[in-house]
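Read the single chain below, which is given as structure tokens and is the form predicted on its own.
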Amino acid sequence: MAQQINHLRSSDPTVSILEVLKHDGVVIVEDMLDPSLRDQINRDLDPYMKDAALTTPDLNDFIQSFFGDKTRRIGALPAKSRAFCDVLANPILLGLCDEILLPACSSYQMNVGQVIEVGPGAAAQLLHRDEDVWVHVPRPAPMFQVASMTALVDFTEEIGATRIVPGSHEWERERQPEAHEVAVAEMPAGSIAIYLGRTIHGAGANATADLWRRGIHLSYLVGWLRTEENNYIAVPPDVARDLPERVQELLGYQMHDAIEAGGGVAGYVELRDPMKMLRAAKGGVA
């Protein structure tokens, strides 16, 4: 029998969601986006997705194959959809990050916010661990990434729902999953599959003839690592200054202050806190 992923609801206590996430390495939380928020995000993104390319010439052949030739992607989401900021700063997601990431940092940040549309006929993606982007972090290491996939349409196996391997966050790195260990993150639109950076997963194959599987890949990273997406260019100061303060912090404009742990500060500009500079640019007190 194939593996199953535990489903909870957004009304469940965050501590219960955290318990499943730590034990299984993945949890699906339903009703995370109300229909009006989900619809607004889709409306905001529709024009960009229509023009998104299926290939990216700057990528090498392996990465292009990994991303897929029937899959569309766009980033810089806070600059494209204010509604996305409600997902980025979702209190359940941030509560989980507080518990999982803060033991290893003084603050965390958005690593990548990307819409992924898996198109008809797309092959299944290579199963992988997201944290393998940072190959230079010595292992074993504390948990330094929390990731998620938000369903903007109903996720079914036929349409290419994400394949995830529960429990793989605790495996030896050389171990590969057998077919029966791979679960399919089927979930209704508005749900979020939350998983740890070392949990094995990958997009499924889209076996439909005309349906696109649209979801948001959002991940959070400890504040002392370089993010996959360059958020300062994707969401520059003239855009970021009008966003909610918590979103500005999550985009990396907040300094990483580790003085209490015997370290220093990182991320300043002309020895100033970028957050104060954003407030001053908006007409507030610096």
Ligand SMILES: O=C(O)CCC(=O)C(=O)O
Contents of the next structure:
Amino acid sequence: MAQQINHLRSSDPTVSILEVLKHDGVVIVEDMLDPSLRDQINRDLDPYMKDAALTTPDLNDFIQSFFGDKTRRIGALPAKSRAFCDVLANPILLGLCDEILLPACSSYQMNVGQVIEVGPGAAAQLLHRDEDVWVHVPRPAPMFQVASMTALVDFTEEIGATRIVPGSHEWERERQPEAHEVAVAEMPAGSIAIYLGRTIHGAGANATADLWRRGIHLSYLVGWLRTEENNYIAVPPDVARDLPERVQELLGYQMHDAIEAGGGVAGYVELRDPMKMLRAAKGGVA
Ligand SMILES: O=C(O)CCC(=O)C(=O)O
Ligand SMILES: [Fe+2]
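Output the structure of the form predicted together with the ligand; the preceding block shows the form predicted on its own.
All chains and molecules follow, beginning with the one already shown.
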């Protein structure tokens, strides 16, 4: 029998969700988004998805084939959907990041917020670890990324639900999963699969004739490391200033102040704090 992923509910204590995430490297939380939030996000995204490109010619050849040619992606989500910001600042997700990332940083940030629609006929994605983007971080390293996939439609194996390998966050880097070790993150729309940056996973194949598997890939990263998505350009100050403060911080407008750890401050502009600049731009006091 194939591997299974443990399912919890958003009403479960965050500490129980954390325990499973730390032990298995992955956990599914059902009913993370209530139906009205999920519908709102889908409505916000619909106009953008129609025009989303199937190719990414500016990125390198490996990334293009990694993304696949039957998969549509869009980013800059906080600028496109206020409802998405509720997911970004969700207390369960932030509670987990506090526990997992704060031991290795003073504050963490959004790494990427991306809609991924796996199209009909798409092949399964290469199994990978998201944290391998940062090959220059010496290993072994503390956990420096927390990632997730939120289902905006029902995720079934047939439609291309994410495949995830429980326990693989603790494997030797060279170890490849065997078929029986791979679990399928089947879950109803509104659920989220949360996994560690070190956990092996990849999008499944979409065997349907006409259904797009829509999900949001959202991940968080320690505040001192370069993010995959350039959040300051994706969500520039004139857009960010109208977003909630916690979202501004998560977009990297918060400086990474490591004084407590005996370090310095990173992320200032003209020696000023970008959070104060956003406040001033909104008409408040700088
Ligand atoms: O779409 C998915 O299910 C996973 C995508 C993914 O893992 C990635 O692009 O890094
Ligand atoms: Fe991934």
